[in-house]
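First, one chain by itself: the form predicted on its own, in structure tokens.
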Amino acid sequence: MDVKPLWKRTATAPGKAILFGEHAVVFGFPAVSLAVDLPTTVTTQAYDREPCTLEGSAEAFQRIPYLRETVRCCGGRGLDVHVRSALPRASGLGSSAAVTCGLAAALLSQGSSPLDRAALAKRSFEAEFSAQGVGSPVDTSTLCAGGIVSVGGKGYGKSLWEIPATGGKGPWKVDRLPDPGWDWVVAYTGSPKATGKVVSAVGKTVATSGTAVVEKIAAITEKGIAALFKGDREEVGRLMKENHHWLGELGVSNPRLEEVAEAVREVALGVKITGAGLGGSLLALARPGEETRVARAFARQGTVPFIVKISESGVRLETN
């Protein structure tokens, strides 16, 4: 006989791309990021028991430290979590992200009430710094906000929230960007990467090397937000060839990132790593109507391609 759930909730999160300012950020310095259309769904059931369980096996959530922190950081006993997305694992978009916010928003889930974005931000980046041990609020924030974002810097368009100072890297500000509205083009090369030791390696190089290089990415950052604040296209296009350079010289390249950015970037406006880099995914801005053109370019590299919008409304519950 099966046992009824105590209760069941259902949240959809969005995937993410960091246009400009990946590891900048986590020296104080601004990020953009584009939560994009690429679904993550959790659905989660709590028992009147012990353990939590992912897909029914306890083993198989305590292998996973975004589950086991996001528990911890909210809150919730004999849970069972499924999860279903189109992000591939270990990807730069967002994929444990999308299911520590999305775990989050059913734990933080007040009945009818409209979802409080600032407590999940807050919560979820607590639990992913926590599961990781470095980091910036990047990623969860963009999911739990939606559309177009900046984190950290001086603030640059709507305030959205503040994430606390944390692991001695922060306060973080967030803010709401403007969407020009067009469509974007991300590219999964096949190589995954491992966010929280890439990070490591990058705070190693500036701690011997200095900040001279994150400096010249934050200052590519404060151009691109104004580029996309008057709807430049071409120039935002240019300013994303920059910041790969620069990512580039920051030894978070490799060759199969820039033979691909390279075959692409003769069709593209602009071409580069997002996320954390070696390894991971590509982002693109094409020129108006050839996104397609553009996807095809990245698929004859042997990539997934995904031809993307912006998703405005950010993590979302269901009606169960």
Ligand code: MEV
Second form
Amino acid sequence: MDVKPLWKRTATAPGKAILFGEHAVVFGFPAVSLAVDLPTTVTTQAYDREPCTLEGSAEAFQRIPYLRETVRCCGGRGLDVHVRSALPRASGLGSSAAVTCGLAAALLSQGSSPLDRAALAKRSFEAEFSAQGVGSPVDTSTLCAGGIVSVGGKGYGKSLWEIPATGGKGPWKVDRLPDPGWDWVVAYTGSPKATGKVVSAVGKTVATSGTAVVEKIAAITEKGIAALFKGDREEVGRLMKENHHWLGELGVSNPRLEEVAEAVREVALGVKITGAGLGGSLLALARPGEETRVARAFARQGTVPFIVKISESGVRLETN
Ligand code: MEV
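The structure above corresponds to the form predicted on its own; please give the structure of the form predicted together with (R)-mevalonate (MEV) next.
So here's everything in the complex, that chain up top.
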């Protein structure tokens, strides 16, 4: 006979693509991040027994630090977790954060009350940081907020919440930025990259060479925020190219990313690495109505393109 769960909750989280400022945000400088409509659905059922399982396997659950740390930070036992995602794993598009935020939303849910998004963002980052050991709250806060946000820096729009300093970095202000209503093109290169390793390598580079490059990136991000407020598409595209150049100087590009970026640059207003780099994904902004042309240019380079819209909704609980 089937045992009935104590509760069952389904949460859906968007994906994310960083428009400006990845890596610099780890050092407290600002980043701009987009919640995009590539959903991950996390279904959680709680039982009065141990252990926790992922897709029915206790071993699989134990193998994923994000899941273990989310349960440690948010509380819970006897959980069966099932994940369905449109995101490729370790692609720079927020797949780990989506699972973390989706499970945290289920665990922190207070019945029919709306989710406390500030609390959810703080706990989700705590879990992600414990699992990864490095990083900023840009992924988790984007997924909790939805829309377009700035994370870090001095604050640029309507304040949403602040994430406390962690691991000697931060705190990070999280603000709502205006959405000019454009479609975006993201493309997965097919080579997964673990964010933690790349962030640690950049940390070593900055420790030996100083913060000059991350400060250049921070200046571009500030100009990018001003361009978003004006809805200046050409300027956003131009700044994306500049940001890409400095990510290369930071050591997170490689010949494959450069080859793809160069081919797409011919047809797009802007293209850049998005996320940690050294693999993962690129983000492009097309001229109005030319998203398919840009997606085709990405596909010709053997990458997997997605034309995406901004997901105005952050992680949300479905009514089961
Ligand atoms: C990863 O999506 C973005 C990085 O800036 C790392 C982080 O902020 O945690 C590379």
